[in-house]
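Shown next as structure tokens: one chain only, the form predicted alone.
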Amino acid sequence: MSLLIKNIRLLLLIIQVCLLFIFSSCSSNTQQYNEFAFNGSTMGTTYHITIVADSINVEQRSRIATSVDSLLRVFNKRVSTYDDQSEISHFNQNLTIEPVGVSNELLHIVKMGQDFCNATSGAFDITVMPLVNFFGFGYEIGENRFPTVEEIDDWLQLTGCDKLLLGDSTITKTDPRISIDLSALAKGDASDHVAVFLKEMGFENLFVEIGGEIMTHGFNKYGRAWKIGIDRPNYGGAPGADLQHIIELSGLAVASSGDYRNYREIEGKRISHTIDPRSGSPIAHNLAAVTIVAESCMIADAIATSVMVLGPEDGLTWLKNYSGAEGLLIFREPDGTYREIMTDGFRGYLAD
């Protein structure tokens, strides 16, 4: 069942990119630039990259695709919990309370997770891995039952910002059983890294998408900002079939979090993959989806998850007080209709 679920998720992501994200639009400017698009797999998901330039020959295309794939393989070896030989897996498997030496890259992501944990009073928490695994949204199959109160209480002893101590090049667990999950940061960070890497190669017009998290620079092949579709959060709906909005971005990142695509049925109840680390349970409110625009894809990724966990009222208040990000919140009403709230700055990204 685990392999089937992963294959289904992979197929959905491929369809999502083909249908949901609209790379270009009709324009009165008939000039079209050369476009080079390629894709692959990383961190248990897929990536899709588009480069627009005056000229990219066959040799350059091969070199670019190979270089990006190599970069993401190295990144995967740092942060993927699906690879039991990755750096994060070795850290999780290290059952000691001694300082563990880690790479600068892993330390950077963990520090960002700790910053968001403190900023959200624990609503965003990378030490939530045991709960993610139990509910079947991690690298383990998961249980087909709800946990007992005693089990949740035990797990909550292993979660929290104070359970990890960060040094200049080390991370220390306060309890050897603690394990971390960077899924709400890693894909966004990888998108940022790939975009920087390609810009350093001299390419200014980029669309980088990894697992649905997107970083944009410059323009598309029509000489316009990149167009991106935002799905209406219908359970079981085909990606791209029913769009809530289309936005236009250049030089900005966008990330989304929602309850409508990655979910499970347990004891006849649908549960979201987003776990509230404060309660030890999947979220249970009417906030169905959050889309965030920010300068960094990793930050947009973390904010989207944070707002989903915080919920309708607290999440919106927290987002409005966060400097440097704009967002769209979509609520599912009892009668099945949707209601939305967006920040004032988000309106400026809506396509005409």
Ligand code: ADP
The other form holds:
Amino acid sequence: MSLLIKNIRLLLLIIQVCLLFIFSSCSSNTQQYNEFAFNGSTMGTTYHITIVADSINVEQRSRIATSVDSLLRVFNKRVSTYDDQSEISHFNQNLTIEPVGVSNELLHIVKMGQDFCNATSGAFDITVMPLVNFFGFGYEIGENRFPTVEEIDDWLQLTGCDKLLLGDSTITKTDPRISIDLSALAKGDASDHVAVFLKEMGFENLFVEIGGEIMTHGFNKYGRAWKIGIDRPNYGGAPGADLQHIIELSGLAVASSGDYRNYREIEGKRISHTIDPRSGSPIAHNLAAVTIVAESCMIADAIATSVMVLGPEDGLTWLKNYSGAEGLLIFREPDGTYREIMTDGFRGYLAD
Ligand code: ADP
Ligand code: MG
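Return the structure block for the form predicted together with adenosine-5'-diphosphate; the form predicted alone was the one displayed.
What follows is the entire complex, opening with the chain shown before.
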């Protein structure tokens, strides 16, 4: 009998040792690969790039850093309204209704803007620049008062999808005072460009973030999809300080729009940098943040702003009808708490 007990004890011990071995071999699965970081600033914000690769030598690292930096400089020289010597600024300064010759790259991003303008019946509108400037979110300092009804009426003559005529290599204003703001597309487009550039260099595992707009490919240093935190939209909150969710992406982009980081106060009222071009006023609803996942970061960026302008109900309906994008909408409740709605597909990206 005691021999039997001894044997059972021995068997249990062997099972325990085997289980321990299985667990320890599981934990060694979290193998770390080498990651290489490239950080800098562009478009008045920062960028963070991570490449996971076997090795990148010092010389290659400096070549990547220089190339990315120059790619972003060239990109900025086309689309930045904050650089008065950029291609878009020259176009804005050109007070004529003659066709203006533009680069293919500028034409492409303006065409995307026009497509989103048409798709959202004018909620997304790159001709919103004069209003953005008035409210102090553009390259001008901005006023400390709300515009008069007459001023808004005047601007509404200068905004709209039909105010720009696109040719094969030209853009024509229908009124000389029209000007273009590409801020709602530019960071996403730049993230796409950097990711394509690095893929062409032969890197498969990438994370590219420019001012919060992110493109991912392959895996992170743990051999898993890239983990990305989505901020809770607390006014003035630091990025990453308080997360609403963590999502996991590979081969996809994510972009967000919100009312909580870029805002001003006019006459004691908090106003958002997102303008509803249909009313000529900053958005005023309880949708605090929109996060969009799509295959292209420029598209995710444009959709996030579109849903933000369309607002809680129309924005959600529009998003559900848009094929190829998933989203999370976070609402600010009167008691200071947050409520969220996400599309079914978005749920699949959650890591938490
Ligand atoms: P972020 O810059 O924080 O990513 P968005 O992508 O939503 O935010 O872009 C907001 C910017 O887009 C504003 O600062 C403004 O320059 C511009 N903008 C504001 N309203 C609109 C609009 N209705 N359509 C297109 N662009 C807009
Ligand atoms: Mg954006």
